[in-house]
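For reference, the chain that follows is the form predicted alone, supplied as structure tokens.
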Amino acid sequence: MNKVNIAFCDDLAIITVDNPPVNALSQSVRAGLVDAIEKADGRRDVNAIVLVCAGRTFFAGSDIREFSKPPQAPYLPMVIERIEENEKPIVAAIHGTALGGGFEIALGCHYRVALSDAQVGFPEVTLGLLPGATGTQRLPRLIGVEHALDIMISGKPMDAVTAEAEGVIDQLIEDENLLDGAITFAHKVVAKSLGPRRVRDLTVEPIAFGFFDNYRKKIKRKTRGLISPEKIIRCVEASIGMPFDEAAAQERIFFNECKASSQSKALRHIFFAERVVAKVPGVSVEASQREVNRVAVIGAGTMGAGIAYSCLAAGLEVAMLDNENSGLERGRDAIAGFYEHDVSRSRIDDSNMVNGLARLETTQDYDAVADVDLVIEAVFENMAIKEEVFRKLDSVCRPGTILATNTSTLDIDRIAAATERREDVIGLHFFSPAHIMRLLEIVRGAKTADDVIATALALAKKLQKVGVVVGNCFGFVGNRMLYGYGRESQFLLLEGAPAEQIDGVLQEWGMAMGPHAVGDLAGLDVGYKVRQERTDLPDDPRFYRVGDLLVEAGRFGQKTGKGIYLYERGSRAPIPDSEVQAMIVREAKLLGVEQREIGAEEIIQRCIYALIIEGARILEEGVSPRSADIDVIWTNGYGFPRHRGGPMHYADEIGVQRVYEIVCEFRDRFGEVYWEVPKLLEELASNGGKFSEL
């Protein structure tokens, strides 16, 4: 089947692109477009051209898979140049999304019409790229420098109504079929002899002196460490200071530099990884799913309220159960607060809030959840309490109800053993705050049924989260790896690196927050209680010793105003505390740990390589089937920088052999208790392999 087809209607040529699922601008589509335009241009009876796409969307962007291959002509800038230079006016008819290269195609057309629910934009920055087919030159000419920069730097789309108001879209099609509306518009262009209107011929509106320097300062915090935002700014600067063709050539150079960068490779890796995690080895993509319309959440605390809100926002009915009426009141108030916040940010309207709260039921009676489709337990992280809850659920819930636990560390199979329906039990590990964080770690037990796993993946998608299926072990994937990362950050304290140095180095490297600031935010008492539950901790008095001392001194973190840092009333800004530093120095002396100056490179290597070797063990044991799954978990749940691709991709990027050498150095220096070399790491290093090849 041809991906690009041409038909003739009166004095118009209708070019239709049909390249499912999203009409990506692959080489065959680009070639087909040029060929179709040549055919239309060669006919004397054609006075205008309408470009439209079949399926659910206009061009949703370039074919990202081609970025890792040698480029093939016709290149996208050539296609857009051919469109724009055409003497017969070309009208782009937009529906769905016109993103990236698709938006550049539309901007190369002489006129643009769109359905009112369409969206346009440049998401390239999310892949470490910039609009590389003249987008950085065209958009400022239409909407001005600042708004164009905002759209390109954020990567967020613009709705068609706004685009029409700002002159990007010439007309909204509201009362008729898109193609019919585009044909009517094209006939008007011909009747009025309007001819082609080329964006390149427009001039960029003047800007204030110092604008670009101020803009750089404004975005500095959000774009910390990223390459492409600065390249985008320089391209837009060129749109003012250079002729169009020279600036477009400069844009292409910057685009190719970004495409070849490790950052873009990492971001493209995560883009594809987030799509492959839904394919679980051993579970058919066609596996049946159980219907989930009504959900019960057990526990009305912070986590329970966040889970309940996520389900309500997805249109589900929710029954929230708690032993205490006061807890239910707090939970309901928290959910109402989440709704009010989203209304204030214009994410939803008042009717969404009213309808959502109407679907929420609160109860202290287990019988009220007997007929739900799914139960999500979110009580204290204590095995005895969870076993008691699951025994009760097993006795009251109808057959076929999925029983899920939100545990972050505990044994799923032991929890399932408290029931007579182990096949119905699964882990749904939400990350805090549950209504915001994208990750959902789906933990399969030894007996978990395939249709329960498939249903959990479908639920994640419905909740607009990234669901990743993992095996059962202490901490699963994310928190199991976190222990090594946290252990090293704690050891570094005893060895002489202040908390603010460790946090600053890792944040500068790209982590969303430093490990000690994260601990204070999450609550140091949470990890302390989990460690109290464990029976397999190493016989090492240094292990999380600083964290234990802080909790035992009543310093739980932000919620008590004191953790490893101090917090002024109403502020989340961490303040280094000399009292804590003195405590660490005393404890190091008692433990016989010699304090010294520690450089940034050692801090990064010890914390990040600790993640990598634990990830290698997880792959060895089959807890995670792919290194990409680990990367998705860490970039979506733990603030690992997306532009580094996740810990396993990062290991591949710097070289598994190099990682192996450094781990061996740490083993020889610190001992095998924590730095024993995983067999998988040694094998890959000796064979020149990569984690991504597994």
Ligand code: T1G
Contents of the next structure:
Amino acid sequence: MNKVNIAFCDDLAIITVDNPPVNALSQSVRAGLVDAIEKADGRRDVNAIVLVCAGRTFFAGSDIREFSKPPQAPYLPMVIERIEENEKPIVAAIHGTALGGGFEIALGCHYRVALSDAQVGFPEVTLGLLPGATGTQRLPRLIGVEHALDIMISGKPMDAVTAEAEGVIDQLIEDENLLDGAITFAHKVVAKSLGPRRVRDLTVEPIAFGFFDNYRKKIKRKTRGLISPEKIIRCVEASIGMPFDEAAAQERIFFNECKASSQSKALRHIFFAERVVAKVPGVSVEASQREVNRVAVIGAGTMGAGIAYSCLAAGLEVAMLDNENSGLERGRDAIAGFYEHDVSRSRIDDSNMVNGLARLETTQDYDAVADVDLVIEAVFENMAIKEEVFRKLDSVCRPGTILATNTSTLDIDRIAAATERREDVIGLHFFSPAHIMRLLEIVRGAKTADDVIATALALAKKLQKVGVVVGNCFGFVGNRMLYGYGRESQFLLLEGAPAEQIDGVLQEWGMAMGPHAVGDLAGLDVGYKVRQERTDLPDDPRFYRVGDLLVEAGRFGQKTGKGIYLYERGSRAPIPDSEVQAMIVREAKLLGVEQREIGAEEIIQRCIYALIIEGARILEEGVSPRSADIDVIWTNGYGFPRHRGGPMHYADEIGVQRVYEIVCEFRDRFGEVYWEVPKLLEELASNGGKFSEL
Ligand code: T1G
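Show the other one: the form predicted in complex with the ligand, since we just had the form predicted alone.
Following is the full complex, with the preceding chain placed first.
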């Protein structure tokens, strides 16, 4: 099928590109564009050209899949140069999301019109890249250095109304269809003999001395560890000092450096991984979904209120149930607080808040949830209590209501067994804070029906979360892997690495927060309570002795002003506490653990490889169908750096053979109990395989 078509109407050529699903600028589209422009240019009866895309959007960018293969001509900068040098004016007709190379194509055109709900932007930084087809040179010429940098460093799109106000878009098309509007505009250009207008001919507004260094300081924290932001800044600096073609050549060099980087490979991996997770082996994508308009949330505590807010923000009706009225009041207040916070940040307006709160019902009566489409249970993490709740729900809710539990570790099948509708029971494991964390582990029970799984995936998308289907085992995938990571961070403490060293090394490596700071944030008493509940934990005191001593000393973490760290009033900045360090040294002696100097590399390997080997076991057991799913879970739920692609991608990047050698070394040093080598790791190492090829 020809992806680029040309038609002639009056004195115009209409070039229409149709390359579903998002009109990515693949090689065939680039070649087709050049041919079509040559053809239009060669026609004496053509005075102007309109460039439009079929389907849901104008070009959404280069074809990211092509970046892992050798580039093929015509390269995008050449296509854009051909567009811009054209003598007959070219009008870009924009709808949907003109992103990356798509936005660059539009900027190479001489004029731009757009539907008012369209967006333009440069998300390349989220892929570890930069606008590599002269975007860093053209955008500053249109909107100035600072706003252009904000767009390219944040990767966030600009809506068409703002773009029009900034002069990026010449006209918004509101009262007619896009193509008609573009044709009308093109006729005006011809009638006024406006001819081609080239962005490259503009000059960049001068900027205050010292601006770029101040800008670097401003973005330092947010772009920690990333390489493309600095290169973007240097491209924009060049847009001021250098002639266009020279600066564009410099941009191309920087773009290719980014594209070849392991960071960009990791970020491109995660981009596709977050989309492939919705394809669940054995569950047909066409599986009919059940309609979800009205949701009940059982339990108005921290998680329940966060879940309820997520559902309200997605436009759903919510009935929040709690067995205590005071609990309901606290829950409602928490939800109102979330709304007020988002209004104060201008993420939503007052009407959203009023409308959302109007869709919230609170109740203590199970009969009030009889007709809901979905129930999400978020009561105390205790099996007996959950079984009781599910028995009640099963007796009250209409046939077809999906019963979901937010449990983070308990057995879904045992909870389902408390009902007569096991096929309607599923796990929806939200991550705290539930209204912020993007990850949603969707836990399928032995009997969970396909349409229930499909409904859960659709709900995740509606809640703007990433839903990942996982099997039913202790800790499912994320928390099961967290176990080894937490164990090693505890053992390292006793072996001589202070908490601030462990956290500092892992944060420098890219983790959003060090494991000990996370413990203080979550509350050390949470794990302590679980340990009192659980009788099947390994009886290895090294694992939890320090945590128990801290909790028994009333040091729960941030909530009590001290945990493993000290916290000044009103501050969340962790302060190392020599008292705790002395307690750890004492405890190590009591446990017979020898203290020693421990280097950064060992800290990283022991914590991160503990994730990798548990991930390998999870793949062996089929608890997760793909290594990409594990990567999505850890980058979206646990602060694993996206620019390292997730634990399994990271293992592939290091080389499975190398990981295998180090795990064998740890097994020999620390014992088989925790460092048993997974069969899958051994197999991949011996045949030179990769987790991503499973
Ligand atoms: N290349 C290849 N495939 C893409 C793609 C792209 N740019 N964008 C989307 N897809 C696939 C995606 O994998 C999925 O496939 C399907 O399209 C629908 O996507 C030189 C260097 C446009 C906002 O970063 O942000 O241009 O799973 O599920 O939710 O300077 O896709 O169906 O098989 O996300 O409606 C810059 C990336 C590239 C935009 C639509 N552009 N895409 O969201 O659908 S680099 C981007 C998106 C570049 C130049 C630089 C979103 C979307 P499948 P989807 P959606």
